[in-house]
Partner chain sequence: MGCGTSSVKDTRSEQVLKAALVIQNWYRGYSTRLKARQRYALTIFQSIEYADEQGQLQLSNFFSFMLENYAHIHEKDPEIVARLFGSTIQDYKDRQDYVAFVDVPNSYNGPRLQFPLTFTDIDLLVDAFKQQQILHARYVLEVLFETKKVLKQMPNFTHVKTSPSKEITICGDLHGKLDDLLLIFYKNGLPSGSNSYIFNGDFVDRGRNSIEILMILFVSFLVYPNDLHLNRGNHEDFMMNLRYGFTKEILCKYKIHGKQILQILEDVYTWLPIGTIIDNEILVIHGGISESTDLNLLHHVERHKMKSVLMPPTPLDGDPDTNLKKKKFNATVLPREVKTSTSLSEQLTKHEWEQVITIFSASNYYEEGSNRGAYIKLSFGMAPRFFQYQVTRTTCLRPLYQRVNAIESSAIRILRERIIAQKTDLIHAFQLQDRSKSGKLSMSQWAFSMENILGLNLPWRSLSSRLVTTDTNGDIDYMSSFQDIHIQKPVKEAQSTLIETLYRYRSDLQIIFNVIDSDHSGLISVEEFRSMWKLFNSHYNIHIDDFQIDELAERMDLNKDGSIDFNEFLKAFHVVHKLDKLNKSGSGLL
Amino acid sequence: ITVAEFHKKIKDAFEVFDHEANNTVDVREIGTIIRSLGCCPSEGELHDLIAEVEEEEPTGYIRFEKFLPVMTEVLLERRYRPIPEDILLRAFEVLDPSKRGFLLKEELIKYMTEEGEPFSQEEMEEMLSAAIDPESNSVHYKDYIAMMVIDES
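Structure block, one chain, the form predicted in complex with its partner chain:
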């Protein structure tokens, strides 16, 4: 895959969010653009990337000219690769040491909102709406992961 192809791909993704058709996007959409290109930076890594592409005096907008070279490098170096399914599964298993095969709703909420890079309330509600099995009020993580993976492919 040539650099030109990467450029085209980045341009396509950028344009979808360029609502005013003036080669800029709202800085709040940069995360979405980067992730839609298949990368999985953490919040901290995203923060750093934004700092790289922002103007000297932040305007709230990111220009394509600044975004393109930075993003091209990210793709060429295959940075922020997505998390493989088995690593994800193991992460859930760490949170479920007694190997029940599921996490209770309260447990999931506690971990996601108190540990790591905590979820906002909106993010938490969003995850719960798809993950929680209403009858048992828990998330059977193996099935959940499998479902999400199918949905993406």
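Here the rigid core means the biggest group of C-alpha atoms that line up within 1.5 Å when the two forms are laid on top of each other. Bear in mind that the values here come from a model prediction, so they are computed numbers and not experimental data. Positions refer to the first chain, counted from 1. First, how it differs from the form predicted alone.
Superposition of the core reveals a Cα shift of 2 Å or more for Asn137 between these two forms.
With the form predicted in complex with its partner chain done, generate the form predicted alone in the same format.
Shown next is a single chain and nothing more.
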């Protein structure tokens, strides 16, 4: 993939959120734009990236001409790659010592909000809406991982 192709992908993703068609987007949309380009930064990494593309005096908006070179570099360096399926599976298995193949909704909420880099309320709701089987009120994590993994080919 060439730099020009990366530029087009970045511009296309940016334009989806450039509602005023003035080459700016709301800073709160940057995470969504970056993730739509196949990157999975942590909240801390996202915060650092935003600091890099923000104006000296933050306006709440990000200009395309500041975003483009930073995002091009991120894609060229293959930063913030998604975590491979086998590693995700091992992470879930650690949380499921009895090897049931699922986690109850309450267990998942506890792990995701009280351990490591805690999920925000919004992130938790987003994950639950995608992960929880409403009939069993649990996450069958092999199915969830299969749904989440981005096919690299």
